[in-house]
Each structure stands twice: as structure tokens, then as C-alpha cells.
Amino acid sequence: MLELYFAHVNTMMNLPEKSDVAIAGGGLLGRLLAWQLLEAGHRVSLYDAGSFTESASAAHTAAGMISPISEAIDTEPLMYDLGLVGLEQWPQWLAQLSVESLPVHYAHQGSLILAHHRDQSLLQQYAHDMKRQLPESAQGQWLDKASINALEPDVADHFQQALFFSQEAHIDNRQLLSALLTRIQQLGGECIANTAVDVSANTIQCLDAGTVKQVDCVLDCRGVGAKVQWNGVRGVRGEIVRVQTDEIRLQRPVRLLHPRYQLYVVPKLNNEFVIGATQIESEDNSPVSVQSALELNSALYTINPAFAEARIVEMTSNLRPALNDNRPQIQYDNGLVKVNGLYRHGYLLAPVVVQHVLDLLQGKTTNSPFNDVLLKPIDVSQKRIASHA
């Protein structure tokens, strides 16, 4: 477990009231920070290299799971500690957001971990790893066939045993991104689409137009797009299939353990489901491969053969932004904050990262146990604006 300690943060920052802030990147972090800063009375310009309504961000492709236990098993216990903040913060944010015309579906109904009979050893190993890495409060509950049926009758016929994590949640990510955009615009935020930028302290440069804007602070939330100015940022390929069927109902995310991958199925509105499993160390953002499509759909079929009649409404790939240690990081200096590395934990980790950025901008010396994990001064070698051919 992460050793909790308190750290003094010399931020060299204290954003004045009604400051001008420019944010590069209109994905999850960019929109959350724009919204919070506008609510606090600042003036915000939000830039994105693509469209805001048809976002190309990893946040738009994601499944929207808020699963600190499930994620920690495959990474490190730190993700559990950071993720607990998300479980607490999301309901508060959604109550604050409350865009009447664009409600955001959020379900705190846990998640289910399954394995077929031939793979029961994987489920036992999963439980063993969980017991070794996480506190007793996160151990989950063993379910037999009858208990599975009580929670998810549409998968019970095919599984004898499961693990249930009641603490976990999921959110409709695309509803959230739309609601945030609407609220940003309602609050007077300036949204500049289809505009690639470079960033430096107090300066944002629009590359195509060649214009330069001076502001009180620049926030770089470009994800993989920040590679040109942040050494160590890389993209990790992920692929998803989105299907629609009236034959099956799920109330919560379901994960299927398999020797080669962990398939997840996340229910969405209108009887749609997001299915994913792949995590490929590649920055190839071409369409989904035939092999991945076969594996995803075949594994989905084994959860319930009724999925065979589901209609594929989307099949896409995207790049998750990651750093060398697969941890998020906030780099800071006067007039510039760079945020990156959410990896495949975007909706899980966004709340703790956003709160640390907001505290940093306010010049707070916080008592967060995560300061030394998240906050780093900007590397001098990366301060300059990158040159583009």
C-alpha cells in the first residue's frame, strides 16, 4: 500500500481572481478544469485540435468505469488510493453540474468479475492478488450461481461463481462530455475547435494561424497530443466494440477473466454495451484489427449467446495517454501547468488530478498524501515551445 505522508508543495503560483486561463485539450481533464475554473469566476479559453462535439479524445472512446479495486489488481495499490477520491467526488460533481437538458447517467451498483469453469483458477488467483494488495474493506464478495442470478440474471446461466465489488461505479462518459461542454458554454467559456497549439508559460500559440495569446496561466491537457512538448508521453492502443441489443440487460460492468485478456462489458443507455479488452503497446491508431474484433465478439458471445444477435453500432480504436511509470503527473511552473498520464484510468483518476491542479493554481500548501506522487516541477529542457516542421 502507498505510505501516506504529507508534503509541502512550493507551487510558486497563486492565480488572481478573474484570471485569463487558456487550456489546451478538450478531453476529460480539459473540460473538467475549464468548468471548475469558470464556476470559480475565471475567464477560460478551451482549445482542441479536433471537434468538441465529435471528440477524438480517449475520454470519448472510454467505457467510463470508476473501479478502483478492479484497476488496482492489474496495476498497483496506488490506483486504489487515488481512485477512492473519484468514488467520492463524482456524485458531488454531477450534482453541481446538473445540466437539466443533458442529464448524466451515473450508477453506483458495483461490478462483477466472472470466469468460465475452465478458467476458475484465474478467478482464484484474482482473489488472492486482491487479498495481498488491498485492504480488507476492498476484498469483495464471493457469489454462487443463485447470487449471480439475483444481480445479473442474463449472465447467471453460464457461470457458477463470481466476485462482486459493491463499491465500484460507472458513468456515461459521452453524456458527461456533452454536459460539460454545454455548461462551459453557458458560463461564457470560449471553445476553439480544430486548432492545434503549442504551449509555454503564459503563452498559447495557434499553429495554423500563427497567432499568439498571452494569458495568466496555460494548462496543457492534450494527452497524446502533448508528446511534442513532453518527453515520456506515449500512446497505448486500445480497441472497443459498441453493440446494441434488446435481448440482454446488465445493471453493472462485467469483467470476464481469460488467459490472454480481461474482457469488460459496460452497459450504456438505449440497451447499448461497450466491450473492450485490448491494451497494446503501440501508437498505431488505425482501425480495429480482425483478430481483436474476433476475440472481443467471441468472448462476448460466451458471456451470453444472445449477444450473437446484437448489432454492432461502433468499432473503434484510440490511444490512451501514458507516462513511463503509468502514473498521472502534474508538472508546474509560473504560468504553465502540464497534466498527463491518466493511461487507462481516466474516469477513475480525473477527480484527484483535477483537484490537485485547482489547489496548485490557488497556491495552496495542501496536506494531500499524493503530492509527491502527482506534482513535479517542469523539466527545464521542456519549457520551450516545440518547433514544428
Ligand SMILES: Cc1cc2nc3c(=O)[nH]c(=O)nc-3n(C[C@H](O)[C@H](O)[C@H](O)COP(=O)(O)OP(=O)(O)OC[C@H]3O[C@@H](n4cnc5c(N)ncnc54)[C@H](O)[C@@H]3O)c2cc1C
Contents of the next structure:
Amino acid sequence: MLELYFAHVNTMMNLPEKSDVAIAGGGLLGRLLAWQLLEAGHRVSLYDAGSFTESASAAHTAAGMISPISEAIDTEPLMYDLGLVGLEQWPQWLAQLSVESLPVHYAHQGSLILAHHRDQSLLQQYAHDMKRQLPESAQGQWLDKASINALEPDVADHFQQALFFSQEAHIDNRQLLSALLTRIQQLGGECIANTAVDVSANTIQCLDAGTVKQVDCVLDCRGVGAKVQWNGVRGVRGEIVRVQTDEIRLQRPVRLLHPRYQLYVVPKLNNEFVIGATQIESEDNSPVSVQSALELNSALYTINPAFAEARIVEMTSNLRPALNDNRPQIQYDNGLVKVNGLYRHGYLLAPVVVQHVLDLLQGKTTNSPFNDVLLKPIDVSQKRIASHA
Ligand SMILES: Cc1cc2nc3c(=O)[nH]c(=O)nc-3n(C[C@H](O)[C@H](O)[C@H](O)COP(=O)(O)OP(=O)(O)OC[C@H]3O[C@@H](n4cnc5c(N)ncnc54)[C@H](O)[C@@H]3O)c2cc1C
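Now show me the form predicted in complex with the named molecule, since the one above was the form predicted on its own.
Below is the entire complex, every chain and molecule, led by the chain shown above.
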């Protein structure tokens, strides 16, 4: 069994070689951590309340934008600093996966911010907010119609001006989740589907069967599902529409600024596009509302009327796992690490968060500038929160 000790936030654990690790939740964080721990030689059991192939995770619904600038403007500059780690890390992780013949589409092509002529003031305000909040190196580049045409000819007809953020990227999230599952299984990871669990130090409890498993360390990556054991976790509803059309080509995510609703269109494989997303402070995870469907589809149509003939292949809602301050957090104690709060930025923040969890488990002392933001000892009062019972 693990010998854990406390000294400094970053040196309180030291997972011995070939430890038994149980991970609750096989969404984005659970799969990334399972993969990295297996590569490091540990034995991993990954539990999910649903299926691994038709995942109910927010990670499966997500658009997969890795957009430190656009996200920071809507939240806080910290997201920009955390997100820069993501931009650096993703190509390395994907190179590691593709060595194993598991290619994942990742495009570092930037993103475009657009507004119709009548809404130009929104674009000016956006540029102004960016200047106020973010460093010079993050400032976007103004494009005129000809430059928009050079980058994205299929939207140029309808827009006179745009802002271009060359640093941003996007990833095919579903291809990634599937590649991670394959690699976890290749490395001998045990994937246990349709099994809701509760967590405590060194113990994972299967709720239906009532069985209990003792391990060296438990990682809680249940997203909104961790709410029953983590006071402050909340779900924030997001709805997306997925369409398919051969009429339009986009190389990069496009965001449309609009006085009433904002929308993004993210290109996916097979000429599919994810259009999203609503952001509603509600834990209602029922299907997409008529109003949201109308708003998303109408705004899409104004980017290029050819979208009118696109076929709707999916309309889905899901809950983004958030904490009160909308920041990610890693809570730790002997034999238990809980990770949550990736909110709207899971793909952007996963690299920095996963690296801090791995360092914590290895007992590495790092002088990461994010230790104080991300790492917190488990609050004793949280341990008393009732479970499902
Ligand atoms: C509409 C939408 C669009 C988004 N777009 C983007 C984007 O463009 N870019 C970006 O960076 N982020 C985006 N996100 C956010 C991103 O998806 C999340 O931040 C990320 O998925 C959180 O990862 P996670 O592993 O914490 O949770 P999840 O991915 O939700 O995974 C949690 C897993 O835990 C399982 N689980 C729950 N309860 C239990 C239990 N009791 N026992 C066992 N398993 C359990 C669930 O089934 C699930 O598989 C979007 C999210 C949504 C909803």
C-alpha cells in the first residue's frame, strides 16, 4: 500500500512503481490520466457510469476548441496563461499517440472572430477588451475582406472585417476519446463501463453491486457526477447542433458576435460542423430546447446561407463541470486526488491540470506558478458530505 506523506503542497505523495490506481470517470480527465499512468507503468482501473464508446461525458459533446484568447476574454486572464501550456502540450501528446498508429486530427490554424456589418461595434469592443486584459503577444490581427477570403473563402462574402487569432487550435475530440480508449486497453488498463462509483481514500465503491475495491490511490474525475461528494461542483448546461454539408469548407473555428447570442462553428471530420453553444446556469440535462435550436440554426445560416441545406445529424445538450470560481481545482489527501472544474475549457486546460496531478502523484517538487491556483488539500468538512445514500 502507498506510503503518503505531507511536506509541501507538491511533495506530499510518492506513488511507488506499479501502484494500483482506480479512476472514477472515463471522460476527458479520466482517460488522459489513465493513459499517462499506464505509460508510467502503473496498473489502472477506469470506471464509468455509462458507456466508453457512446460516452455521456461533456468531453464527447464538446466542440474541441483550444482557444486561450477567446476563452480568457470571457473569463479571466488566468485562463490564457493556463491555456498556453495546453497549446504546447497537445502536439506532444498527439505525437505520442500517433506513434501507436492512433491519429487524432489537431489543427493549429487559429480562429476567426466575425461580426456582421451592422454589429461592427461588437467587434471593436471585443478588440478593446482583449487589449485591456491580455498581453501584446495575444492581440489579434485585423483582417479585411480580401484577407478573410484568403483564409476562409466560404465566409468572405458576408463579412467586411474580422479578427484573427493565429495562436488558437482545435482538436477532433471524439477521435481523441476513441484513441485514448484504444491505447488504455492496449496498455492493459481495465475499463469498467456502466458502473457508477463513489470514492474515498484508497477505496472505490461500485454503487449498484455494493462492492468495494482497495487500491493505492483513487482519482476522482467524475465531472458533474462528483457533485454528490464535492460541495461546490455544479453543472452548466450547454447545447450544440452538429450538421453535415459538402457545400462549405472551413479550416478553423469561426465565432460570430451577435447582440443577442454568440455562436461558434467548428469544422470536424467528414464535412461535419459543431455549432454551439448555449450557456445556461441550469443542471437540466434534457434535450435541446426549441428556442436554442432556432437561435443556433438561424445564426449559422447568416454565416453562409449554404448552411440552410446542411443536414442536422445531432442535437445534444450536456453539463459542463464547474466550481464556484469557475477555475479548475485539484484536491488531495492520502490515497485520494479529486480533479474538477474544467468548465468550458476542458481541452484547453487538461494539459496543465493533468501535468499537476502527475507531478503530485510522483511527489515531484515543482515551482509551477500555478501550484497555488490549482492545488488544495481536501477540506475536512467535505469528507463528511453524504454520499448517494
Ligand atoms: C456543449 C459543450 C461544448 C464544449 N466545448 C468545449 C471546447 O470547445 N473547448 C474546451 O476546451 N472545452 C469544451 N467543453 C468543456 C469540456 O467538455 C469539459 O470541460 C471537459 O469534458 C471536462 O472533463 P471531465 O473529465 O472533468 O468531465 P467529463 O468529460 O464530463 O467526464 C466525466 C465522466 O465521469 C463519468 N461519471 C459521472 N458520474 C460517475 C460515477 N458516479 N461513477 C463513474 N463515472 C461517472 C461520466 O459518465 C463521464 O464519462 C465543452 C462542454 C460542453 C458541454
